[in-house]
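Next comes just one chain, in structure tokens: the form predicted on its own.
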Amino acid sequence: MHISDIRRLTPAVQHLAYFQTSGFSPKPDPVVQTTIRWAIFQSQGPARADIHQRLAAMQTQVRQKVAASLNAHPDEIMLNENATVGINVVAHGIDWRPGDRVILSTHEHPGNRVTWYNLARRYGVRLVFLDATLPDADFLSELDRALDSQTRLVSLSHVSRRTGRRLPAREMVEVAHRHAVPVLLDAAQAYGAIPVDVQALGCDFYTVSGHKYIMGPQGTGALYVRRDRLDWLKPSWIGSHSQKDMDDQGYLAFQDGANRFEFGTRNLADQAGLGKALDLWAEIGWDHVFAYLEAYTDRLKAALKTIPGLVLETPLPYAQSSGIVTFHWPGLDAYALTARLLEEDGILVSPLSPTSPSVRVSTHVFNTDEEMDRLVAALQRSRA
């Protein structure tokens, strides 16, 4: 398996310049076929013990693959549907009191906002927002000043969905831990795009999606819960399979690991697809993937900077950024531009939000230099 095989195996990118992986990825055929094969297998008799046992064994293997990709232990991994599920597991696993504080940033995805907005309304939790445009040193100083005895959690993105900026995650964790405050990192835009080592980061919780840079099926993701936080985090949404032991008189013992947060009937075929996607990246080698993304994204930023009037919002040094490149033109409507690029040039990029003039381009290993040239030429024509 080589990087070039990803493009060959992904039909959706053959006739479309697909620069939207940070939203939803196209899926390689082996991922799709694996998902279908397991769905067919399960449908042969999901109540049969032999089929159930093979599904359970597959799920264990997927958990191990996710753990290996994060440098975590399998017992620290909850398999779920997306990064937002992980945020909710953490958010509803804390006993909140009026006046408790949560620290966020101004660049959080709605998944890391709406959850906290709801808790603020229900429990009187106060939300503190750090300016995500500050340089790293100033951002860390602001974080340090914001932490106090009522701060219960820091919940920040590892990579900004708006600019692709890579926040100083390890340093953020160190600052928060000096105040004895746990840290949740939203890694929806980091997982598969930049190297991740949760042990090196030292974070308490790390939540990921499988449908972006990993190119796994929609409805796949995971939450890392550091082992010493398992009992600290209270299970709120639970059910059958959350328990290790129980009786009919009220006794309940949770599963030993983060699988205590999993419950009920789940779509295991999708998880098989996630496992297959992780197999592809492991075979190619994560180092090759990250090196390709860095070189390609650097070339794209250099090309965009040659376009008169275009304002690049993403940090130039790749050590401070990722596969997301965001830009805007003063006075140019982002929605009209992205619609024109798709209709006239077969280029898929994304407007950042209804209230923002910014356009987001996200790169992956299936993107080519020809597609980059096409994008730059189309942008130049749009301002001619």
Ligand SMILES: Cc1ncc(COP(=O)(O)O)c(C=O)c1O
Contents of the next structure:
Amino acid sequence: MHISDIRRLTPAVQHLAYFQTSGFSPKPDPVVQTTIRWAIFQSQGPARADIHQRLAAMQTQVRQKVAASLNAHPDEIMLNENATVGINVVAHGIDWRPGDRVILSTHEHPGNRVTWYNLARRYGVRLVFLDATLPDADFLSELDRALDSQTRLVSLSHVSRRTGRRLPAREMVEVAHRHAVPVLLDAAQAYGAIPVDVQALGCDFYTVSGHKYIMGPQGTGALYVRRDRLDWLKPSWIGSHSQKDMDDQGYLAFQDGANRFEFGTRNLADQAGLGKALDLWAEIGWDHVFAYLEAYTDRLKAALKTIPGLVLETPLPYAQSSGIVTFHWPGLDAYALTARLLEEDGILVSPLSPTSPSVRVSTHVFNTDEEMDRLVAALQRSRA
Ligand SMILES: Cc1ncc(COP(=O)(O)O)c(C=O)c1O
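Having seen the form predicted on its own, can you show the form predicted in complex with the named molecule?
Let's see the whole complex now, leading with the same chain.
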């Protein structure tokens, strides 16, 4: 398996310059076929012990693959449907008191906002927003200043969805831990786009999507819960399969691992697809993926910088960025521009949000130099 195989195996990118992976990725055929195969297998009736056992064995392997991709232990991995589920597991795993504080940033996705806004309403939790445009050193000083005895959690993106900037995650964790405050990293935009090692980061919780840079099926994700935080986090939304042991009189012992947060009947075919996607990347080698993304986004940023009037918002060095490149053009409407790029040039990029003038281009290993040239030429024509 080579990087170029991903393009060959992904039908959706054959006729469209697909620069929208940070929204949702297209899916490689082997991922789709694996999901279908397991869906057919599962449909024979998991009530049969032989079917159930094979599904369970497959799920164990997927958990191991996700753990390996994060440098975690399988017991620290909850398999779920998306990054936001993981945020909710953490948010509802803390006994909140009025006046408790959570630290967020100004660049958080609604997934890492709505949950907290809701807690603010329900329990009087206070939210503190750090300015995610501050340079690293200032951002860390602001974080240090914001942490007080009532702060219960820091919940920040690993990669900003707005600019693609990598936040200084390891240092953020160090600062928060100096104040004995745990850290949840929202890694929806990091997982598969930049190297990730949860042990090196030292974070307490790390939540990921499988349907973005990993190119797994829609509705796949995972939450890492550091082993020593498993009992600290109170399971709020649980059920059958969360228990290791129970009786008819109220006795309950949870599963030892983060699988205690998984319960009820699940669609394991999707998880098989996620496992297949991780197999593809493992075969290619993550180092090759990140090297490609670095070289490609470097060239794209350099080309965009030559377009007069265009304001690049993404930091230049890949060490401070990811697969997201955002820009705006004073006076140019992001919606009109993205619609025109799609209609006239077969290029899929996205407006950042209904209220922002910015356009987001997200790159992956299936994007080619020809597509980049087409994008740059189309942008140059847009302004002419
Ligand atoms: C930073 C960030 N967090 C969370 C999410 C939500 O991800 P999911 O749909 O996997 O819950 C997104 C989606 O774009 C995101 O960019």
